[in-house]
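Shown next as structure tokens: one chain only, the form predicted alone.
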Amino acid sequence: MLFLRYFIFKYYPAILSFYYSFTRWNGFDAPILIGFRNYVKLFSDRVFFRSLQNVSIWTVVYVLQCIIPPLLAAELIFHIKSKRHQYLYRVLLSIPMVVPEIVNQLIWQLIYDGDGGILNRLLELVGMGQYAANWLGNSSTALWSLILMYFPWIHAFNMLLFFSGLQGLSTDVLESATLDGLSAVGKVVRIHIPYLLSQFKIAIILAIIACLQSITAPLVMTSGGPGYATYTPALYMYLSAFSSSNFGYSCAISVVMFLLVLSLTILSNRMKSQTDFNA
């Protein structure tokens, strides 16, 4: 019954949205089939093209915020003697957790906003007001105001997923290591990091699969703009579908966002199996 469910809510609209891609329909007449036409179309088109761009810059500085910032923290609350400490760190690193994604994305559209926003105003205080700008209102300042949100970048969830593997660490293997001359630095480059592996593979797979997906910030903050300059291939499926009533193309870039992140995933999985053999 369980499998049914899953089934159901899960696999059977997959499977729907590939049979549509193959069609024309505008979710409310029936579809007609058009064979490959969506999937020529797409991948002539300017403005998926400039998406996957997009998305690609966000998803290569995203996944170094997902793991440099977290590892820093992790290791930090990791060399803290006191338990106690330790766990008011993660806690008090935890809590952005629970605030929703949509009202950090309110607040850091504040924080951007070009007429007396708190980043102008800060740049004001400090002597730097020449360096002011409409960050979401710029094509040149916008992707990347959206990629630096959330400063300084840690994520409670990794911080917590490298904490977690840290906590494994035999204590006889990091006493050796003292004995054995390994500076705090040392130890972490050549026993923690080689340690926590499993911990990179799986935050670099949700980074990506987390910004291929992307979709409440563009929408929220600059509806994609100005232009193209902060479309994303997700934006982009659900404006085609709800702004064009192209159901049909949008399902066809769901399929090829589909073949993208698996194809990453199997690319990712298969280097972390190479590491391991040739470790």
Given for the second form:
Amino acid sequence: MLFLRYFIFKYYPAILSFYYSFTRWNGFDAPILIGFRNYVKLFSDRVFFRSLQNVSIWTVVYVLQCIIPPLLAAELIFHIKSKRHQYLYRVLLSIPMVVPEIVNQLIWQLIYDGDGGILNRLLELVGMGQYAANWLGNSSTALWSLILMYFPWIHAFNMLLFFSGLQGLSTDVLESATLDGLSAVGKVVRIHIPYLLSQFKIAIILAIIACLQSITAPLVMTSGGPGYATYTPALYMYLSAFSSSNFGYSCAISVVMFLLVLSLTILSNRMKSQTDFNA
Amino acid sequence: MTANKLIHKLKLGQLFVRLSLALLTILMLYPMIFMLITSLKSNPEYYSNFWGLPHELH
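Can I get the form predicted together with its partner chain as well, since the one above is the form predicted alone?
Once more the chain from above appears, this time first in line as the rest of the complex follows.
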């Protein structure tokens, strides 16, 4: 029964999009088979390459954002002596997780607002008013504004993942390291980080998939603009289906994206099995 | 290193850890705190008193 539901609502539409990617279809009339013409058009489409370029920059930075700040937060919490304060900070840093993503994005739109946004007022407050800008309305800053959103990037889920990993570390190892004269930083580099490798790999795979499929941030905050500065493939797929009524082309984009995500996932999985020493 | 010095160093380390965590937490939660404060202001007060606490609940 569960499989039937999955088949009807998940697999069937996904498989159908492979068929529609070979057609010209505006969503209402009968689709016309046109062979590989959508794909030929796609691989000479400069907007598509621009969006691929945007999303690759974004993915590289996002993977770093998903690893380094949460690890820093998890380590800081782990080094607090009092268990109650550990709990307090864990709860405080997890609060952003319960706020809907769209609310966060609207707040950040307010922060980046060119006309009296929080960031511009903050710059004026510290005497750097000449750097104030319309962050999302300028094609040279829009993409980086979106990428650097959610500063200081403490991804709550990853922080909890790393923290629970650290809690699983046996105290014997840490004690003997202390007796051998390893400093706190040395313990982090030599023991904690190698121990957390499998958690890092899960976080990296999830970050790559989430970032390649990212659509709400550019859709809500800039709708791809100004120009094509913040286009991502997912947004391009959405817009070509629902604003240009070009469903066949949009299906071709989604097929290419599916193959891209699939190959990246297989690649990072292979990397995982090669270096997994805990298994 | 005497015991006294070791305790001093440990306390300094704890202070550093706590201060940086508090800073990170405030930075992380500030957008939500701002939203909470601003939700209690009227529209004119939002423009005249951007950073401050609301004078009267709206």
